[in-house]
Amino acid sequence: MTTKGTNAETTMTEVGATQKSSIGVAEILAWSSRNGVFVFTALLIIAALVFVDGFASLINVTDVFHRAAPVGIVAVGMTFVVISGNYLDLSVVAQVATAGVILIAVSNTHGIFIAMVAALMAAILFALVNGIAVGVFKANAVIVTLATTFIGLGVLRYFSGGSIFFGPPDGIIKAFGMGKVGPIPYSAIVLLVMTILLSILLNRTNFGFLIRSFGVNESATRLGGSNTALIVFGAFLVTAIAAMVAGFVLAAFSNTAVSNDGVGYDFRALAAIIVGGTSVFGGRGSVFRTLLGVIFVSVLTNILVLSGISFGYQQIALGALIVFAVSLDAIGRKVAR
């Protein structure tokens, strides 16, 4: 009897230790998926400062933020779509290009104000098509936004003829693209302002609460009396407006615009969002963490460029980074259950 009792106690102790170990692993994985970007970004910057020649120069640092601004603006906007559980908005490729072409082409003949209004109308149209198809008809967001990408680029190329549009050499667009406040370019300031505004929208408003709620449990949000179709449209509208602003900033860089300007922005923005800890399963994420993800991806790309790594290897590194971040998120959720 004593031996049996001792064996039972030993078994229970081992089970308890195993459970504690599992809980510890779950906590570590969950913490890493949410906050790992802070540690990884800090370590990457420290390593770059120590080992990469030219990284710490003021010109290089400001250039990193200058070039990261358009993608960053797209990413902080697309965070809303990802948190809502709709994975991503591939149509930002067409939206960025459309906004840039409209800004320069229309401003050349009708002025900057009319051009900005026209670009805003185009952004609303993209959001309406995506929002109705996904929010009302429950279509797959990836397929819908892929389709609107092709439609949007097709329409843009039809009306533009694939031409490159140039702004006036002494116009406001070029002045903005080259402008700085001290060493800080205007583009980086726009990124920071967009991040602050969208963070307030996500964390301090009822709309932001509904976006999170919808991403966690769509059925519960609907049963709670919320108009889920309107929530989805709102998420796509935020993304479309952010893509419009990014298109403006991108066009101002070179004072030119062409229909293929937004190519690759969907993938790079998604990389920043996922690395920043926003879950691809919806319901959890942060605009400021997305900004950190943008910084991480931009610094990593800059390090590879300064180190003479070819563009192909840069793509491989970015793809591997996304696979790692998504896997960490999935494992963290699975173990936590």
Contents of the next structure:
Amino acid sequence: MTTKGTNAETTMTEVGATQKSSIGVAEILAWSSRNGVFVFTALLIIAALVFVDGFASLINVTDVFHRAAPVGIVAVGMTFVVISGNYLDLSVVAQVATAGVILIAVSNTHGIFIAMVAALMAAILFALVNGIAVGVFKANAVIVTLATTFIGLGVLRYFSGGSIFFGPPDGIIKAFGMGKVGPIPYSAIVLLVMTILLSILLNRTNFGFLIRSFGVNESATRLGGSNTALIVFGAFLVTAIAAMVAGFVLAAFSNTAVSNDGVGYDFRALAAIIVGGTSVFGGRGSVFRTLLGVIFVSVLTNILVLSGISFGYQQIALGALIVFAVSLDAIGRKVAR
Amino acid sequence: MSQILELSDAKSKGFFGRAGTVIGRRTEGRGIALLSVILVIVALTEPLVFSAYSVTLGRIALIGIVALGLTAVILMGELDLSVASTLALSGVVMASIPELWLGILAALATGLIVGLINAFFVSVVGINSFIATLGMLFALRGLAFVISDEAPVSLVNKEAGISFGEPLIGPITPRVLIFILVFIAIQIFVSKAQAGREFFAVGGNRQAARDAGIPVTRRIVTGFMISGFVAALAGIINSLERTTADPTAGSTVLLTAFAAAIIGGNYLKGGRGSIVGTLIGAAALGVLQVALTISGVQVPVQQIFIGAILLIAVTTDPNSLRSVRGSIRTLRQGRAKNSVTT
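Next up, the form predicted together with its partner chain. The previous block was the form predicted alone.
Below is the whole assembly, all chains and molecules, this chain first.
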């Protein structure tokens, strides 16, 4: 089974939808849910450049990159879970915090290499629990990952005592967190590299093909002779490793780590994925689209912050954005049918 | 109450095997098993939980109210994650209106409106209820922050709040009384009223229900409005007892209420479930939480306990276990075939 470089978003589900010749509401809705993010992101950036004071300043651009990178890394990883049709992985909240705390706390005592191995072990453990519960027991991914979030955070808070861990002021972690190429911090480069690697994994490998086909039709994939439990585990593993990298990047940026670090990452990553045009119904989506969604969400958040809009309104805006983007997808599908 | 029973698996061996099948077959079986295990352990280690029964009953009531609302939605195979924020939002709405009765009415209306919006996105637009209510969870939390100015709002009428916490008859505080009333109302609605019984049909097979002439969309609207209303009720009770409304309230309640509803035998894909089961689940988790708190267990460890119970509850559902048995069987067959061919 090779995919011969097919683009991820043209899967079997849409062949029927594109056969109509007349341009109707269905086509417009379907098009805007698929490609709207290009237009909206461009419009948003132009609007920000024109109307928002201080958006184009070097400090602000670097700040946007710094804030976008960890969310983006989580989002490109979680795209795999969404495309595989398992909605999302809420436990990234716990995974990001766990990776950060392990990185700082363990590298202070045992060195950075052992710390990274320990964080990787934790990530694999998260993926194992999520993957077995969802893949083998066929339990609902939202509920399972809600449970693992609380278990993970509970364990982390118990062992860390809720305290903040500080890295050494002249260590390699801090050097990485502060490092930049021009206005672009290293973390944004990590995001770009992750996007390219995961995009290749999704579009050019057998594993990526199986993830997409599982998202389109679960039983067909199983009857095709694939081990569906392994596919689900793989999707959660990609997410867990991405969340681990995001935790590293986040901890390196501030050179500190605390068990609350991951709060809000589930939600912002999901917003980025959905706005990018990856379908929550599974099967359709791409990693590059998620990157665009990350840019959109980050720029939007930055504009709201620069305009002095309070945290509450930001939450409302992002929640409404998710529901709006999913509605567009759902209505587009309904009309096309 | 247990709608779909498995009639096979009768070839049990001995008493324990038979008990195992009964527990596995009954909708409420797992809830009863968990409750009895927790009751025995707590009775042996922390009997204070039972002598301080008013605290325990109050805890069960708070978990139970939210879980009962969730059950109405889960019966139809939908999910309402927004209950946590509805709880916080309705409390904040109530506290920010000086007149107490007006505030309570406004809070209840908030719950109904939230339910209506959820139902609109789920049944009219056709979004998956996990995602729609997740978006609402965050949006409503934001709204609660906006209304409250990001700080807890104290009740204007503190006396009402204090008198609300005093027992009426014996250990029955108003909170427990409301819980009992909600339980009776939902139980009668689901088992006796036609609309409520149709919830099972909508959850079991939506297309068949539609073909049989059941107004599916209206049932879904009813379900989400019940869950929104009940969550608002929980928010009102919560803020009345604390005499302040906290915009961050409710996130742990969400987890616990889900655990209670699922361990009570409510199947997440709908069609099978029981209000009594939810009550049993809420009782088990309420007793557990109070026992853990009394014996001085830290909050993170309590979270681990509740999270683990939710994980166990969702993976030991009869349907989950059946799919595990199925995959083991295919694995074995595949191995047998491989060994034949090679």
